[in-house]
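One chain follows as structure tokens, the form predicted on its own.
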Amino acid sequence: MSASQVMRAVRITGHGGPEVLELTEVAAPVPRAGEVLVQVSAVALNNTDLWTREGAYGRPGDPKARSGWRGPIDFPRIQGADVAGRVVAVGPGVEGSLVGSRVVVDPAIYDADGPDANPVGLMGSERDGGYAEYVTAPAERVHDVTESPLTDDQLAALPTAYGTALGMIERGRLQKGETALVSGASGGVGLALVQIARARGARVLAVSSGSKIDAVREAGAHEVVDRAGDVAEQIRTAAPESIDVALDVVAGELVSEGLPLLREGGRWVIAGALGGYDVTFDVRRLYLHNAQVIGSSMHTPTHFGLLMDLARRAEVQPVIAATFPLDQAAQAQEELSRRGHVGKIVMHP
């Protein structure tokens, strides 16, 4: 492909609503060392996309700020941080084996090479995404799934919300035989951390509601709760042997309501705050029960290869609500913001 060439992208040039999403013709990327050029076959959306577009993180000491999720962001950019494609390119210094892979990118700009290195950036709010016809990626962060029984679409759905909750159910120490809790059940992240506890063998008890209560049974959780009714009673009468792991992308008062619902030495793993960032808990609850409360962002390197194993098996299958063209990326937000789906939302550059 020449230097050239010009593709298709969405980019967002400030902070606001859905209509500072522009469809636009730009350079494509040219793959430098170490990195290879990736050809979209979808892109699924997440709720960072909402949050970086709207600079809904806020700011050590300013939690009202306007912000991306690790501070400013450089505009013009690119949003999408989860893509399946074809290596089309390598850049100098990669093996050109890797051209016509079918592949997952890992999203995640890391602090350190090990790993177990943190992620500090995120393709699509830190560096250009995969909401265009092609996107970058370095070298190790693009795992072969060509063998995948999974579709492109199902691939896609991957990195963000399964990556988020296989980091969640890691750092939990999430074991074969144990109850799990799942709050925001029919969320991405939710469906994940469902499908995921369940491939591994652990007792699953979601939280969720309404309408969606049906699909999160069948994504694979053994008994669900409605948060529409007293949740920690309702927990309580369905697991009365308590908690081993929560994993919470709700937090708010689910956090003070919950803890002591925790076996001896439990987890509570928390990963998002749809409920409120601002919690209050009994702090006895936790020490003289040697529960843990564990902050989870994303997921290491070590985390991604273990979902790529499991991509590969197919023993997770993400649900697809709805599929796009990327000219539509502002009705796919919305779409996704009206949170009236269960599964992914995906669109095709």
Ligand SMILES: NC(=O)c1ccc[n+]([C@@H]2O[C@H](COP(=O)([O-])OP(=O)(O)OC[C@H]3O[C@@H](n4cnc5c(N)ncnc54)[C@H](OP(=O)(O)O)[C@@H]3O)[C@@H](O)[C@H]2O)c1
Second form
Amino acid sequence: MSASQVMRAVRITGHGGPEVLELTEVAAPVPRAGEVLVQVSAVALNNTDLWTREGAYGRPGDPKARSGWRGPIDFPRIQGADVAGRVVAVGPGVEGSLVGSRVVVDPAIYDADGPDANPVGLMGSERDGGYAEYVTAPAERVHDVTESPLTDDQLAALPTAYGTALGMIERGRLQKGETALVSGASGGVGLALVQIARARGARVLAVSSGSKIDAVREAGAHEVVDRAGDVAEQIRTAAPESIDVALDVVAGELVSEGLPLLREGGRWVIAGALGGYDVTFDVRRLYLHNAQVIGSSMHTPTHFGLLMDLARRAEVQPVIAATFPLDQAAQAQEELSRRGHVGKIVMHP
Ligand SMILES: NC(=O)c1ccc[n+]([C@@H]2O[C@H](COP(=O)([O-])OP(=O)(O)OC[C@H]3O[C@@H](n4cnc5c(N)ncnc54)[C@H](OP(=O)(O)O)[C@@H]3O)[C@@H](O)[C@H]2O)c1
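I have the form predicted on its own already, so could you send the form predicted in complex with the named molecule?
Complete assembly follows, chain above in first position.
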């Protein structure tokens, strides 16, 4: 495509409610040196889209400040971290043979080169994302999945939810035969945790609620406890031999109640705080039992490579809850914020 072409995109020009999402025509991005141009076939939504739009992340020392997760956002910004599509052009210095490949974009912006770098930025937040017909990305962040049996919608569901899940599982060093506790199990990250932990040969004990419990069991959980009841008591009954690794996006009281249920040398990995940020626990529970509390943000390049291997072999099967056209981005985000769904919400530009 030529540099002068325009494309349809949904962008935000400031923080606010769904009304700040505007469908517009903008110049299609041109791949710079080392970049490729991807025609977006599917873009999946994540909680971070809502928080970024609202500016709900706060700042250290000022939790009520309107801010993106890494600080101020440059507006206008095209949202969307999770892109599957096809490479249609390459910038200077990039192998032309990539054109035509079916790809998934690793949305992370890393703090360093190398396989264990930390994510410090995100496509759709610190650079323009996939709520658009086209997006650019560094060539080394684009993974060829042409041969994967997964659909484009399923591939788009992978980067943030499954990348975060795999990052948690790797950082928690979950091994075959161990018992994993998964919270928020019906959500995007939670279902990914259930599927990947199960594929790894772990015994999966999930926490979910109401009518979503059956779907979590179907996704592969061996046991599902209802968070409407006494969660600690249900976990004790379901896993009397205790938990090896907790994979937690809820935090809050679950941490105080759950830490005593970890086995000697157990790991409690936290990647979200839907149940509350302020957590109290008895530190003797850590040092006397060699337990670890591990913070986990997204994935490393190595984790993302492992995820793409799972995608090529279709060893995970993302569940698609609903699809929307791009011009219904506001409705799609509102559907996400209602949290009534199981699995991922995907838009088609
Ligand atoms: N650290 C990272 O890199 C990273 C990356 C992605 C997401 N996250 C965070 O991880 C969390 C989950 O993200 P997601 O995209 O999976 O969310 P999601 O799709 O909305 O799912 C969250 C699930 O958690 C449960 N839940 C919701 N509110 C809860 C509450 N107050 N207490 C207990 N459980 C609750 C619900 O499941 P049930 O009703 O079945 O219990 C819900 O389906 C969010 O906080 C998100 O910001 C972090």
